[in-house]
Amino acid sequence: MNQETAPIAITMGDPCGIGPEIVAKTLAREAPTSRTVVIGSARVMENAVRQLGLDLGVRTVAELGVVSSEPGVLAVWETSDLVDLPFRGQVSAAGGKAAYDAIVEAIKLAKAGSVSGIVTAPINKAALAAAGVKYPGHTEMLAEFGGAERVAMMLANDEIRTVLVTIHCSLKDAIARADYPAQMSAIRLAHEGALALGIDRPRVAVAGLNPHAGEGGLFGQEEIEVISPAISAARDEGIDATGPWPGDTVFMQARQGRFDVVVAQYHDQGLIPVKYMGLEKGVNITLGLPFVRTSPDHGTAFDIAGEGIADAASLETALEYAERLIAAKRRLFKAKDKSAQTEEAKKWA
């Protein structure tokens, strides 16, 4: 399928959480700006639409080429074999499997070029485990099935962006995994991700691992032995990387405009500053994949699932970011294609 016409895939998320609800709310907007298709269960989506009282029809599609941006229509690419709807607000093996199946299918479609990108609704790690799924989260699945050598998680809102060196693991394991190759990969992906978001000359700040960025070796050697050498190597590659900066002040400086993106060493170091500023505008972007993937910056919220009060703002923002990144990718491909044609023409001039 032509990437110019391929729809954006939105996975339904865990059917026991707020995923189907916020997907339905997002796609019930009066003037959709992109063609979208929900990957998951039509039955789950019909139930969400009915309980929310939305003026939205649910239609199963067998061909992605027929998906349109018609207002009032929610297109579903069926991936689920759910017989009974699982109870909302509860960890369910059936819900975990349904969420997993939708993600795997969305990745398959994205790799084939049948969809232009993926926006994922929240999943539940306990439900995945109950279903026998070995992956703790989206990022690990995307890395495994997405065909990328290395991926990184970027969390972004209107004021700050952060890329993680390590993600879903214990703090002890994070220290061990934050080695030189991991530093280099995160710094490079942070630079590339900022470029994709339209920042011409990204200023990449690298946070330290230890308090006060090690205080010259008093509180640890990782900054001296691992992080600083990676920053120097990145600068040799032309990346405007600086640091290591103390983790307790680097995000404040980024918010004040000194840096465009912060490389954080572990999960909570990077996510707490973004989430503290509000979940409604936070977006998760997976860098390093051959396709665009974004998601809202919150979980399944089992405590309010089915009550109709879940805020869809973060998913709406994730869709907006996906549209922005897909457009940038298309412009890049067109520029490369035009350059290649020019070079070929010179051979025959």
Contents of the next structure:
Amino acid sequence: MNQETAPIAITMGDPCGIGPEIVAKTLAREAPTSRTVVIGSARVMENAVRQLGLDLGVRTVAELGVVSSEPGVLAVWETSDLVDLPFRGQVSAAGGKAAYDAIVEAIKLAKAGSVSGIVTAPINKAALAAAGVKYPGHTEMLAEFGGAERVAMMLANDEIRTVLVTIHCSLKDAIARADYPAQMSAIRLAHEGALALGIDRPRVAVAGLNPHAGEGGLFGQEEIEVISPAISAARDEGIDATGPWPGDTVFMQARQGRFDVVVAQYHDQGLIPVKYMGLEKGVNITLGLPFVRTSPDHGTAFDIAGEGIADAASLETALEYAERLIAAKRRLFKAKDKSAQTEEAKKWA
Amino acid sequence: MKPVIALVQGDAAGIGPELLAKLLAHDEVRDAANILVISDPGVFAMGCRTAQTDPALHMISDYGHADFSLGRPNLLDVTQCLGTSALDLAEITAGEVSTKAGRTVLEGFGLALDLAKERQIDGLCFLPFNKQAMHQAGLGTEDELQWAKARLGYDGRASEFNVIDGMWNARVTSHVPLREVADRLSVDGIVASIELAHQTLRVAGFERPRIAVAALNPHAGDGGAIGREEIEIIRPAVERAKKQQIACEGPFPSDTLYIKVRDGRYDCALSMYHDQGQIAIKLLGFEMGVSVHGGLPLPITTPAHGTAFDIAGLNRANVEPVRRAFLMAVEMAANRRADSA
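Having seen the form predicted alone, the form predicted together with its partner chain:
Now the complete complex, all chains and molecules, led by this one.
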């Protein structure tokens, strides 16, 4: 099967969280714009559809090529035949296992080109641990099974895009880990990620680490010793990188349209503005993988799981971004094909 | 009686003089307090020309001659009062850093602080200063807050608060390298910061201010998995402050904390480091914000924006942030007097 016809995979997430519910809500939209297949358990999805009272049929598929885009049908590629559904809102080994199996399968399908990209619903760290899974989250599994040398997270909403140099570690560790190779990797991935979103010649702003970006060394040396040299090296590679800019104004400037993507040094530096600008519109994009992967910017919300009140907006945005990234990728391939043909034609002319 | 509020002239090369003239043209402002403008009259007149306004004032050369019964702001002539020479306006270019302009600022600000020390004024609001000009003129301290503390002979805890649309933000550490922040956090220090926020917001009119304390690490340390400062330092500090009947909670993950404060669930955020709070504050609209120096013997406020050298002298500056800063000083001064009465 080729990329042109492959559906987008949506993993159901932890069955005890809001994942199945928001997946069902997203796919119940009146006019599906792309073909999708849910990876996980048909029973879990049937249960979610029934509880929400949605007019949606759940159909198990045995072949991805036959997945259609007819409205009212939710196609499931089964990875778990859960008989007893685990309790909603609770950490369970069964839930962790089912969530894990779906992700591993989705990665396998994406690498084989059987699906055109992956959108993942939220999983629970404690449930994964209870199931004996050694990976704490999606990022680690994607890095392990996805076949990527370097992976980074881009957070995006309508107004701001940011790539983090360091992610889930203490602030102290973040400072230690934000070294020159980490800067280079984040800047390059920010550049590539923005290109993948269809932005020509992206303007990459790199945030400083210290107040006022160190104020010329007065409030810290990292800008001078680490970040500025990385920016220069990236510019030498042809990336339009600038900075280091003070962390407290760079996002405002990006929002005003001065930059296309901001490289943030640590988790909260990037997450404060992204969440502030609109939690429901936030989406995660994993950069560096050989396939497209997006996810909503929230967790399993065990406290409201099964109540039918979970907001699917972020998952819907994640799906929209996946569609956009896949379309941009196809355009890129076609352009390459065309230029290859032109080169070929020139030879014979 | 209305509180006496000193309005201190800002840097002559910036938008301060223009804003001062615009501010005094508001009846609401003129009626709110007994206003003592502390300025070089030549600079003040220049601001009036730029703003094309001519507010009626009572000119004095010594505070002993102040008379608020006329219903007009008094203008205390800094140069006559101190016996210094007036700023030669021919030497000042709008939008250019000037050591002489910095010196005039320090003279006026210093005079206001001396009057505060003698308890002649109840509150102080200053127009934007230029940091570089002040440093060149011999400020000699990290910033104007430290300078004010020294001039007032006050060595207690004081801190800058940022206020925008009713959202307050204070911080435990400020202009220090990020790698030093974790080591600078202590239970005592955070409790003291919470207390200072509590007191300052009470002076600003909050009966029982609700304070949200930020975590240091992402996800508030995820139960100790990615950082232990929340468990070992911040939470114990919050608990201790709670025992003192202060309405504080936390530590909260900082990527959602400011949303809670913005949406009115808390009145004040207490940030652990500079950028944590400033990122949110600036996204909310820093240019309309007010800076409050809390903890000092008198409230000192100023608009959060700077001297805006790019539009100085063009009559394009928006007076709204200064108006907010002035009214904040009035409110805090009035509340403080009511408290001590």
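Numbering follows the first chain given and starts at 1. For clarity, a rigid core is taken as the largest C-alpha set superposing within 1.5 Å between two forms. It should be emphasised that the depicted structure is a prediction, and the values quoted were computed from it without experimental measurement.
Undergrad: Look at Met184 and decide if its Cα position differs by 2 Å or more between the two forms after superposing on the rigid core.
TA: No, the C-alpha position differs by under 2 Å between the two forms.
Undergrad: Note yes or no: does the Cα of Val133 move by 2 Å or more between the two forms after the core is superposed?
TA: Yes; Val133 is a residue whose C-alpha shifts (by 2 Å or more) between the two forms when the cores are overlaid.
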